[in-house]
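One chain is shown next in structure tokens, namely the form predicted on its own.
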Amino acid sequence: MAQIWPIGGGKGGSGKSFLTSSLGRLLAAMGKKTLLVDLDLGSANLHTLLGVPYPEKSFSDFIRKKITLLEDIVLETPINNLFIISGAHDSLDIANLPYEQKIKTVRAIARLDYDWILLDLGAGTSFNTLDFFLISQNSIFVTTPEPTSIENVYRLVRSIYFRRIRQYFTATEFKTLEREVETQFGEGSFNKPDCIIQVIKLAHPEKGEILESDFNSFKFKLVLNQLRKHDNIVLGSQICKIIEKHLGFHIEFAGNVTHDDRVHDAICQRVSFLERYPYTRTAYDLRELSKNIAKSGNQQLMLRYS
């Protein structure tokens, strides 16, 4: 069974596509058959970071039923063991993916035969992005040290939990739930998932148990990207603690990735940063991050089959 890891951030410009492509290269170099899926709907560019010529097939071909099977739009990359599903031909309206097509995509991704599948998701908290995050119990959140980026990744994490809760209730039930939470815990308490869960466990014990099990199974990781010399090196850990304090959910800090102006140069020249600048601090950070992710995946496989 594939290890599926959605990767995203609450704000554009956090470097999630660069991070996705770099992790893909490093996992493939470990001998893992790795697939990258560009689900930054309407703004797909992952193929460019992998040195893939403008693709002849893309995600839109599957959505429009021009190609029936998702595996038939998979493209090879110049990197051994690394493959991609591109979004290069996506139409302008694909960002508003209908629910039925989204479910079809989710199920098709889950059936793909790869060791690792990394999903490069769009920024923000659209339902598409949230639902693609919820494909897997694993997720990587990418933020930069800027306050706006940190605020947005906090909102993204909160939105994912709310989206999961919302999936178990009708619109009327959810509105009733909101009133009950604010009655018990006061105005503004509906913004706190732990307060909602307490009410659900009393009013809807079966759903409460399912949701609690869902939340306990989430293995979320945070990456602080583009860390500069003057930035606080423990900021990422602090963000995780803030999320746990205010939302009641645990997120593991996976590591810092140092800012390097040569990343921009490598992207513009369409060359691999890891190959061009292998001895930089940023390349070292990326290798350590890939080891962290691979270790987590291996531990989950051991637990699954023990």
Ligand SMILES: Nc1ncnc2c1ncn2[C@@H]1O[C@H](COP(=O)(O)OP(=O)(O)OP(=O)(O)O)[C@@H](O)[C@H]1O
Contents of the next structure:
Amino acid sequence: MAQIWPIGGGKGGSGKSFLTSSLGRLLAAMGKKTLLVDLDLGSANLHTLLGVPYPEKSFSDFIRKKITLLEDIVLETPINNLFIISGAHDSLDIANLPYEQKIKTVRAIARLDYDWILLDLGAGTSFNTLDFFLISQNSIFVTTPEPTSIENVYRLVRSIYFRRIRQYFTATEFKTLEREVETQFGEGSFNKPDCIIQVIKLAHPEKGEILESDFNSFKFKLVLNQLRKHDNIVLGSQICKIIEKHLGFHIEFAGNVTHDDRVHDAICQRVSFLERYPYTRTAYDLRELSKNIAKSGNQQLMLRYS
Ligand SMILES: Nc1ncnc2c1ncn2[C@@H]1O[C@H](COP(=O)(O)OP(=O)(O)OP(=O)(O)O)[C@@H](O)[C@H]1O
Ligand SMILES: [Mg+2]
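Could you give the coordinates for the form predicted in complex with the ligand, as opposed to the form predicted on its own above?
Every chain and every other molecule in the complex is listed next, the one we just looked at coming first.
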């Protein structure tokens, strides 16, 4: 079964697509059959980073049932072992997928026969993005050192938690839950997954057990991208500690990726940064990051959609 890693971040431009394409290239170079899925619906551009000409087939063909098998919209890339499902033709209406279609898509992705599947997700906390994160218990969050980007990543992680809890309750039950948590633990406590789980475990033991086990199995990694010379190199671990302190769960710092203006040059020239500038600090960081991800082992899929 494939290792599925959604890659996202709260803010646009933090480098999600660049990291997805770079990690894809590096995993493929390790001999892993790797698929990149562009799920930034509405603004998909991953194909451009991989040197794939404007794709003939894309995700919308599957959604609109022009093509029934997801396998049939997989495109080859110029890189050995690396494949892509493009989102290129997808317009904004597809950016708000109905829930049933999302489930269908999630299941189809999970059945694909690859060693690694990386999902390039849109910025923000739309339901699409949150639900695609919840395909897998693994997640990679990308932030830059800017406070706005860090703030958004924190919000994103929190929203993923809430979305998971919300999947087990109706809107009314969720409201009641909020009241119960605040009565028991005080105002503002509904922000803390820990308090919510305690209340759920009392009122709905079965759901509480499942959620607790889901949360314990989350494997979250944080990447700090575009780190410049004067930035604090331990910022990444500090962010992880803050998230742990406030949300009460572990997020591993997976590494810094140094800022290099030549990333921009490589993208403009439509060449691979890793191939053109292999001896830069940024290329070294990307290789270290790919090793960190590759050794992450066999996780199961979540797929606990009702
Ligand atoms: N490590 C880096 N060093 C220098 N520039 C970088 C680095 N990573 C990304 N960039 C720059 O940031 C730009 C945005 O990157 P990218 O498109 O990957 O972001 P994104 O998070 O996918 O954005 P969006 O949310 O709009 O899809 C790139 O075009 C590139 O110029
Ligand atoms: Mg992108």
